[in-house]
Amino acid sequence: MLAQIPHPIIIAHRGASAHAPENTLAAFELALRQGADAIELDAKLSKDKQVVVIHDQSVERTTEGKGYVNEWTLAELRKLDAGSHFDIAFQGEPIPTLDEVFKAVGQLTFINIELTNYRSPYDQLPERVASLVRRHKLSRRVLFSSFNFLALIRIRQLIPEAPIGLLAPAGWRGLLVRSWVGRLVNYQCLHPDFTDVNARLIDTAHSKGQCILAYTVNLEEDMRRLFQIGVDGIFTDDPALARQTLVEISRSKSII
């Protein structure tokens, strides 16, 4: 999958979430119009075991509801407004299902699916997601990532042809994840906090046949630094800015 995309890859973090409500169809569709090479989304299960796309474990930050996502049925979640917290222009934008996202943009782009069952790490999320991926014939168009290494191990068994991205927190905790969790997970990409990314980390990953996709990069100066030291891709809330920055770097190189 990753080899098919020109590097560096611009991945819209939760869609074009600087310009539209995160993890909504509006944000994903806007990301593609802004030139994103791929989108990133967060998957978890509702109370009735449906795969919904929302980042937080609770619904409170991005909707008017209260409580954990997995305490709400899909029908209840669909009644929530996931757009007004961003701007009144998006009032009524619903929490989408993964099935809906696949139907809307699955054949138009590549999708990084973060398995976010951090509150219920042993639930059926990997199996439910794998079933949807198979149904839509998207196993060659998805990348799975998570901080939950158990979810990554399980999704690897279910869809062995899809690449795995190991998410690593910033600082010393990320170093621990890369050292010991990395031995347990057969991953193709490392997803570190962008502040931890330097030329040495990139060279080490490349020597192992792995790629570096840095999160979450929203300032132009950070984008420039990472692009110039050879990062394979970035997650950004602002794919339009990332695309513009890449174009400007390319123009300056052609002038030189």
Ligand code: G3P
Given for the second form:
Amino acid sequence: MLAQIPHPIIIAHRGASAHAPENTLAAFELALRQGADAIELDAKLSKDKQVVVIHDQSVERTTEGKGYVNEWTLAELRKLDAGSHFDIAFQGEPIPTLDEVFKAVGQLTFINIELTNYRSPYDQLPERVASLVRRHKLSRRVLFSSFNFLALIRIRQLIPEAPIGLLAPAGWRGLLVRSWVGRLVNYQCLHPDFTDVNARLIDTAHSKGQCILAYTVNLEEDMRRLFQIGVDGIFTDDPALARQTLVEISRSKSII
Ligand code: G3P
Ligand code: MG
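Can you give me the structure for the form predicted together with ligand G3P, which would complement the form predicted on its own we have just seen?
Every component of the complex follows; first up is the chain already shown.
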């Protein structure tokens, strides 16, 4: 499925998070209306082992709550307001479960599920996510990624048919991840920080049959540079801007 989406792929990072509160149904639905090809979300476990969608390990930046996500039960998390921190117009927007996201947009788009069990790397997140993906029959519509290579190894065992994206931090740490973790996990896409992406990195990946999906690209000039050198896709908070940029590039090519 990933290969069938016309490249470059526009992936809405935490949904259309420049225009709606990140990792909420409002942001995911808006992303699709803005022309995103796919959405990216951050999955982790609540205290009672339900898969919830929230980026930070703590609830404090995006809600009125205090403490770590995995110290809250799902019922408690659901009472939090994950919308007001962005804009009062989104007051009451809840932290979604992965199940809800699948129900809302699972059949409409492609989903990059980042396994974000960075605080509890040995927890049951891969098992819980895999069971939801199976239940919704979405294994051909998801791409898994993580900075936690243990989670990637486990999810590969559980859903071997789904592609894996290796997240690499910026700079020398990214180089280390690419060379060492790359030996432990067979991955189909590399997800580097966009500042590390150049034509050589793209060529090398392509020669190994891998794709490059660069995060997180929010300025038009960066989008243009990456599209020009043949990136396979970008994560962006602003899918509308990315779509408009691609349209302008293709118009200017057809004039020439
Ligand atoms: O997958 C790209 C990006 O989401 C990784 O970083 O911290 O935004 O989850 P972060
Ligand atoms: Mg993420």
